[in-house]
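We begin with a single chain expressed as structure tokens, specifically the form predicted alone.
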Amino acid sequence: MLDKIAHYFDFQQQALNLRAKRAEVIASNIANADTPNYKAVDIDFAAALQSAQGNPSRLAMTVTDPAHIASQPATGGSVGAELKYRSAVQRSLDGNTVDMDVERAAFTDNAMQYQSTLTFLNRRISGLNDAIKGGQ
């Protein structure tokens, strides 16, 4: 019974985890806006969510170098997603590819999507609560 309820909320949980991870990535980009040679990165949210839906037991970062620490498979709450370099709109002289306008827009969009997902999750919980109470 609890497995069915947990499965009922899986999609929203994975979407929220990915949105939170993307917010961290964008915040990291903003924090490094003045760091020379820093390359802005982002998560392809749609691909990451599709990957999470297709294989929920294997949400981990991609290891591309032997010096990287291999991540553990996800156990419910953790989310891994492949980071991709964002192409620079306008290159700076110091090699930094962070564009604050792009980062602000991405952060705002991500925050709105996060809030929307929370609203959908809240409605699902309310619907389930109504079903348990028998519609009273």
The other form holds:
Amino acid sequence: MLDKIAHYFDFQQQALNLRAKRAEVIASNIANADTPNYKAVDIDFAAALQSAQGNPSRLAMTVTDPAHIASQPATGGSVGAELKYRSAVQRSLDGNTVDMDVERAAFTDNAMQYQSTLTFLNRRISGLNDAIKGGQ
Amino acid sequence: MSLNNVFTIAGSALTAQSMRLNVVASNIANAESATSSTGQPYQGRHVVFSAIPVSASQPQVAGVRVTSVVEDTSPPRLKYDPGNPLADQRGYVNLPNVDPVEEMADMISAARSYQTNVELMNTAKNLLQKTLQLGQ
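Now show me the form predicted together with the partner chain; what you just gave was the form predicted alone.
Time for the whole complex; same chain goes first.
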């Protein structure tokens, strides 16, 4: 039963992990906006989330006795986000492909999505709380 | 945690951009220094930015660091001023190869990058605070 409660948060947990990872990647792009030959990278969020959901981590418990309750492996473990190079809108002479407008928009968008996911997770937690308390 | 790395990355950019501002200040202050301790006119200086990976596992996600400060090797500006004690036989004085207009543009660029990175850190701080309040 408890692992069902844990699984209840899996999706949001993975999404938050990926959003935090993407914030790091975009911060790296913005920090290197003036570095010659730096190539901007980004995460394909949808693909990364899909692969994270299909990737069971090693946190599952082993069943050694028929009386044990089988638990599904937790899926919130590793975030295997593949980084892809961004194709430059305008090329610059020093080989840098960071477009500050694109990066700032992406960072803000990512931050907003992170907050939305947090809100959804908060609602899930309070919903579960209500169910446990039985309306008392 | 990935969001903490945003502080490392944006922090490294703040250090690098403030070094760039220092170099610009030095160039503008010495734009008219016709002689120095070496006897030669002051030479303009430029910072060299390099991307420094945050973790070995992901070399594309990088902070930034000033790896060296190079001297501008372009020829000195010549000014006809026969009354100057530093003038050569033809009456010309060697002045630094610093272009104040170029330096001002560089200064604005550095200041903007600095501001952007401060905003990045503020956003990451807000996201982390919201995450800490999860489920309350």
